[in-house]
Amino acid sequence: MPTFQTVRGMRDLLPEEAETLNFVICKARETSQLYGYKEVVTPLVEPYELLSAKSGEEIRSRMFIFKDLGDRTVALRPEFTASIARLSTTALKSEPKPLRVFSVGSVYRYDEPQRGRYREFWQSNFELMGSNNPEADAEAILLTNSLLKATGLRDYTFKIGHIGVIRGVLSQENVDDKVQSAILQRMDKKEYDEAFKLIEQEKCRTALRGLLELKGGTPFETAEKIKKYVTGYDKAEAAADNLLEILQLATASGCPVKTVEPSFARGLEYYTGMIFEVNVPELDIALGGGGRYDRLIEVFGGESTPAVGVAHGLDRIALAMQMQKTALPTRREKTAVVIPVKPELKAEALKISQMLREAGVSVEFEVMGRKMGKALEDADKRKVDYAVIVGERELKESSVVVRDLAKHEQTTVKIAKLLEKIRV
């Protein structure tokens, strides 16, 4: 018989692992709520068409994409926003503004596997819609922040951007919207040479390249720096302002911003304002990100509408966890294991663990049918707190037999008591 394998970029997630990424799922839901999010599930495929409208050449290169059983073509979805566009002009239209909505789940694209990158991965998604004010891209940044916080990260720092400062600089000497986006997604991947061959005009090169060069500096000297070399490009300039706004906000909640990056794009073609990442030292990926995208609404058929969003990498928040050797929470409920001494007291056995388990407790019922020292000794690896040992004695009295594995103590106690006992 073959042995198989998981495909390539897919994982198995172990039960530790497992566990450490459903406290980060569990922390980004509270911090949803925190913020006045409400959660919407979206499906894991969509129409193609909709997940290609505004992701970028280098998404729609990485998508799975496949015919349906219709002929339709359709994808996995390499991220939420374009599901939650699509739910904001259809579902959600009426909905009073500001529409604050969540999703969590697994999204998918065809990247080559490395640590922290998988084929599979999943995002926590927040995305606030119906304000173009800074507050709102601020607190894209702060729910983050406060996500980050309550999984015990240290030493993770943000890194700032407005893609309206490049793109008011190209926009003034005339370069097209779609030759702007190709120069962004080769900014993003730190290809400048590239970049810069798509521009004909040597003063808007000379102008990009000077723009790159402001580094240095805390973040609000780097944002002083860029709002004065754009003197003269007005939408540049209302970009500037807008970034040095929504870094005052920012910082002062306590938000750790390093840096302020104007050379910094994102390989999404819908962002045009804010953009953010967010990393820790231990990982060379960003732990998470997201901007301002106030066009892409009307893309899908709505009104024109602002907008401001961040993706989360859970598996990478669960990774740098690790590295970081990040204690998830101790406090845990007891557990139990109910053994019947004969086959014939299996009912009520099983009775008393169904009592057990409508009260809260986490129970194991042997139903392997091994003999009481096998079972005992198989608890005891798996570090079962407590034994429930149902004998006829003591069943004949209302009672069963307690063993505490830790202590190797046990004691008979009545049935009634039972719950109370295993809860000490």
Given for the second form:
2 protein chains.
Amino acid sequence: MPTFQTVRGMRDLLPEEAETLNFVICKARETSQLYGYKEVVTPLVEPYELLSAKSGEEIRSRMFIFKDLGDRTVALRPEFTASIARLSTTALKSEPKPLRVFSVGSVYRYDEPQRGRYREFWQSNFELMGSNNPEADAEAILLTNSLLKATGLRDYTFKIGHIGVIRGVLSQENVDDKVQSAILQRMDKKEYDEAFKLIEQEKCRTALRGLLELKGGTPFETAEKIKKYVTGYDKAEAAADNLLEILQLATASGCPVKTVEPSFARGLEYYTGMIFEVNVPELDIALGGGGRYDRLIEVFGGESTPAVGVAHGLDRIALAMQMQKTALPTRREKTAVVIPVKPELKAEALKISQMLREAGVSVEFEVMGRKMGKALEDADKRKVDYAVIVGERELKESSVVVRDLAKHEQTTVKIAKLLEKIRV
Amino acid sequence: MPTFQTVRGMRDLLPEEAETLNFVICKARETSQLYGYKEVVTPLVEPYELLSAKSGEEIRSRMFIFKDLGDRTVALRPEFTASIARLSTTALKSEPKPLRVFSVGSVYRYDEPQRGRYREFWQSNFELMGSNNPEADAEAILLTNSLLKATGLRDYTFKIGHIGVIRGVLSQENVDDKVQSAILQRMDKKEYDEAFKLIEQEKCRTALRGLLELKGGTPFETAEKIKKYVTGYDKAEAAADNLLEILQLATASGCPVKTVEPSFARGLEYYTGMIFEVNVPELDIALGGGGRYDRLIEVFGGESTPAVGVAHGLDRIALAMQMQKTALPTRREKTAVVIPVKPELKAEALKISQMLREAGVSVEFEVMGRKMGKALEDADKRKVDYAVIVGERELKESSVVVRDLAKHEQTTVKIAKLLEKIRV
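Okay, that's the form predicted on its own, but what's the structure of the form predicted in complex with a further copy of the same chain?
To see the whole picture, the full complex is given below, headed by that same chain.
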């Protein structure tokens, strides 16, 4: 007898959970349309080489990697960006810029399962390629705000940082690019002591430590403090200006930015500029996040292309909705069961069912051959609106019996008038 | 530099293809609602043991199998039925019957790629558990008809068979169950000579050969011929009666059944009764198919439960739509670009964009910082309806300039009246 368990870290979504996830997916797709992002579908199985090219040690070590029957080393995608970067250097290569691309689907990471974190999870992914202006960065934040608003979530906040500030300081202190990446990885895990150990020069260590300790006040106050602190580090200063501009554009349109954090880093090696996350108080893990990655497309063989992107954890958003008791819009369509009184009337009853369905009524046909009382009792339990009872006598007069299951009332109705009756 | 290729047998869907696939997925979901099927989401990665339990040698040998980091042997689902069977014996165990369950998503088989056949493809899957009545079988055919009609396909036909007829004859001739499965597998590949070789007794071979050669006439005529031919084989006779009843119910509701084929077998070992496929003349491979499998749930440790199911190849349906030049419904929503005349007006222009989006207008914000002429030229190429130009002078009067890109006309409009203007 085969196992009844799902694979560790994966789970079934029962109807209510599936409905919520689909609702969130639907809102993500609507958001993509409202912001002019074109949807593409990329394979779930990709060459390991592609997925590992720039995703960072952290994610590389947690991919589902295997060989297909053709001995190719492949992996399940842990995110969408590598696939989109590939597309932008192949099929979408000659598309005019800006290029806005949307994807949605499941992704896979071998993480330790915890609340809201599974090994199979769903993301919507937005990439905007071709612009290095702050309004492009702001757009990633704004569309995330639009998506969360559309799901009905009330209580969420944004956290913003800028990789360019930290890299700007480290570069000017002659810290090697790879060491910078290692430092950012440690910071992402909040292992600050480990991060500092990677820096040889005392002066640089002090500079970084001071930067990371800047805190407090409004997001604008923190951003201003950062700018002041990095005076003299040219690239870091430009980055701080950029951060301020993005912050201004995002908040002007009503995004709830709670903090600007100089110590904020994100797990993916490819970020080069602004980074952000969005959180709810009920969960330790972010509902979504993204940022700017201006050198990624080059890595995939494309022309140097500035780009900014964001991914949203759709099943996490669904979980947050549940925790914030966000109600789904209720369905309006009426539902019916259709019950033939005897077996000889099945074909006629099916025809009536088809007519109702073609008009948009959800119909469960009585397939159990139960006695009328049992069938009605079952329909009542399922909270169906109407029972349509197909009997011989009524059929002769082109009629059926319609029972309102909530009101316990029944009337005989001409089949030609049935839709009117049910749609009221 | 990483590879630019997708893994062999997998492909990217560009915006137009993705839109068509999403349209078909949407129609499948609507069909599930119209027929009262509840949607569940099951993992894409399942224990190998589960997926291989009853899916037949044919599919087993073509699964993507691997070990996860916890040394568990897992595989990518080649179909949905095993996962649904698991659910029906666990989380959905105490749900009242009939139980109608819907799933949709990608599935994976290591097939030789050809037109319409990829190693990653999309299925919608409908399972109706608890009924052994012919109206349940008919429902699987009817809902397939509804789905195909809803996609706009015009030219498709159904082919129906019945595993019970063949198994009925073979059982009464004392052919072992396993040998029967092997025979059906050969038949599915149209290797009839190989199939006959598996039968020891001459009498049985002759009986089967005669059965498979029955052909011609209308579906009803063929079904009647089958019934007559198997007189004396009790189980086969009952199966032939069942086939006739299902055929009657399906055609009464207008399903285009083209043929009843006594030699028709399907690749999955678990079928026990009626089986069917739906085809278009443009493709060699079926757009969907299914049938009855009354012993499957037991295999997964559940109570003996009659069941009937159907899976539809959604990307194949999308391909057939393309070949039959089926037009997608055109979008009605208006689109706009919003262009700030100078950098200082970005925040105001973003606010106006948000207002439009919240009202359902798709807005591409000018993120390239281009000169007005260039930006308008680009908007024109993208076939956007309106350009909203945000300038200082107009803003002072709470207005913007709206340019109708098709008509080459522009007017100054109060921001409060902007939505009216654009939605006309």
